[in-house]
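Just the one chain here, the form predicted alone, laid out as structure tokens.
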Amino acid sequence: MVKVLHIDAGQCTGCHQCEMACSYHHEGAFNPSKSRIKVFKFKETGRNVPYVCTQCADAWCLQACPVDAISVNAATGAKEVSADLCVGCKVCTIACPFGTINYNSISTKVDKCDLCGGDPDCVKVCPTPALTFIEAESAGMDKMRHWAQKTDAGNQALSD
């Protein structure tokens, strides 16, 4: 069963441990600027929001790559960049509507989340349920339940 990285921004404390774990896993350094997951702080609301590749089904990055350097890992479903094939043209960074693929000026290649081979380090270190790695099917069900509850609450307010 394919799993997905599920983000509950309401649970994020802004500790940045996910960024540290990611940068250490991929770059061997505790450096948030080298992380493939970013935590954005919205000062006006006091909220922190983890932001990472959503591993899109239609993956525009994969389709846009002129050298086929991005492929789907059959075991994890992650869209992974092959450093051997990537020429650093940045076309995928332009194609990604979410801005979750980044150019690495040191390697002259692009970096994106690869789900750590199916066992994401960001999830392991998250002290809250802000980051979880769950079955893709249940992630969809959670979204449907959430919207159903919102719709039900809205309909109830209208009928009162």
The other form holds:
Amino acid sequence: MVKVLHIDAGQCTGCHQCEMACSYHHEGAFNPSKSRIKVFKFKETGRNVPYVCTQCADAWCLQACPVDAISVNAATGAKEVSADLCVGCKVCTIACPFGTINYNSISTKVDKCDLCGGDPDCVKVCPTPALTFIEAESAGMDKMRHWAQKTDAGNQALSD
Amino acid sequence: MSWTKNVLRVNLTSGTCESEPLNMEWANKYLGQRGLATKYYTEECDPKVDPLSPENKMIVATGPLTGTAAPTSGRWSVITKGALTGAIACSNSGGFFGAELKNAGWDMIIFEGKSAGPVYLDIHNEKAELKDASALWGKSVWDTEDALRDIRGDKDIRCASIGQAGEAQALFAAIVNDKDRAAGRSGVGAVMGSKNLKAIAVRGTVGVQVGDPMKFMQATGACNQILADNAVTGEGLPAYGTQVLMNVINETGALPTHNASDVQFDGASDIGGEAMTTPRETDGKANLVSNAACFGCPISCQRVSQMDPNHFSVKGQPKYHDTSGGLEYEAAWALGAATGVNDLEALTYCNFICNEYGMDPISLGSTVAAAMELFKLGAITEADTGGIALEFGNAEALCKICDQTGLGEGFGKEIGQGSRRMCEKYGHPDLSMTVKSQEFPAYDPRGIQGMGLTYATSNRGACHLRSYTVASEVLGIPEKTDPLSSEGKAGLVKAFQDATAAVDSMGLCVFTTFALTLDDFGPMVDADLEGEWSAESLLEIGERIWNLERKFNNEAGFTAADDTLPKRLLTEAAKTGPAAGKVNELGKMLPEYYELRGWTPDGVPSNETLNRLNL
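With the form predicted alone in hand, show me what the form predicted together with the partner chain looks like.
Everything in the complex follows now, all chains and molecules, and the chain you saw is the first one.
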């Protein structure tokens, strides 16, 4: 069963601990600017929104790569970049519709979320339920449950 | 280790920016941020220096844990001689600026001299240069941040700047970062303004390392768990922020009201945390939109507020209709209870104005409250105020005078001098609710005795954040003591002062201490820095810092006579509530405190004490 990094932006407080955990895991330093997951603050509306690669099943980045440097990790479903193969051409950064794969000028390769091999560190440090790692097929269940509880039909069925 | 070992020295007179190595001998002895920068400051500045002269220096400092994954690692401080107080000033802020500075590869910035014209400091990793700020001068903090992001073409830079209040050198002007986090107290913004320094813009992508990452992550994980499980840091502060205190302190009979004429405010429930979450009658929406976190903070106590767009203060002014930093307890008290104004929206507006123009809401509110009492007595009239009816409870007058103070206009110029100078000018020095010229905050020492000694002995003038004995006397942390008794408070104050000085010097937020003790901090510091670090060594450093600050103040001209309280708190008994009939018993606590500190009866650290602390 494939698991996904699930984001509930309404729960995010904007503490950036996820960025520190991510950059530490991949770069060996607390460095939010090098994090694969990013938290965007929208000051005018008071919202904080984490954003990260969703691991598309048919991934644009993987399709676009001319040297087959991006492959699917069979165990986790993550699309992973091989630093040995990547030539830094950046075509994947153009292909990705979400901007979640980016060029690293120090390594001269591209960086993207690899789900930390199946146990994402960002989820471990998130102090709220904003980030969770859950079964892909049930990712919408909590939202469905939330809205189901509010439907009139449900209430009518109970009262009938 | 997390130190970058780089100090940026900026000479504003010559316009130069130079890198120098961090003095590691001092870092080992004074830890970082408050302690370490105070050491640098006291080594380089004459204690008698005029705070607003080019000879005064201003240090922007991070702690060792700033920018790491330690909980609340977004803290940074400004250390200088306070414009308001003439005492050592250390103003601490959160947000994201401090962590960005560390990420750019700098531990500290030392500003010296004075620029001929307005400048801002532009930092991108190791590259630091002063740039012309003529086009920014006159702009608010909010507009300055937006303009700097446009100039740099980078939405991710972090800024700390002064607004119009700092430019006008209002003596309680603040330095504001990330639009609504502030190094608020003692007038550090006026010092920055006196140097023609408008802003610091930082982008940092270097990263921060720690000494032993595995041990560090274990220690931070343990601290995060304690913070999450604690009722104050895990529940109360995220839900209500510091505003959780408004009703609690009012019921304790320690909410200074009407310039401390009273100790309880009948409008307290209109302006507290619960009121912020209650839908308004006018538009059905609550003032509070959400909570938010500073960098690295799992507590997330920050208030995000949105005003009623039809409130008189903001009608037709769309920039105040967006969400912005909402009321914290101290601001709600100063702008509200102290002035007798129970209009939550008006207070929120004044709070926005403090962030936008760059002012300390505690000193502002308390000074307005003193002006209101002078107005009541007829010592100030509408001829002085330009027609503003400065009556207790007048929300329109409050909003108007806050505008004027922020912009340095009209009677606002008098308010901007702070309460001590204003009350002296109008012939009633006793009506100034200050110690060492700094307005005391939201806890009346008649109802919480330890806070009297806290204010009287605070090295930066009256302040709650130097020894928050409210934790013990009201909240029972770490153990409950009787707020109405002065017994044992000397020891309590000393213990809080020393521990707080250590926490302020780590780069962490003092709010962690509702849940964490030095025993919890020790392993984090130890995992990061070289050498052996423990609760004991941190406490010793805290005591060393306290005495270093005291020594500077004594050399600046302060004496034991300055360790006192406004006469009202010592002679006029509380009228209502649990503290009715009580005055503050400072006279009983102070001699014991000096003795415990190892100071002479005149409040001077003895040679033996200085030697013991290696000073």
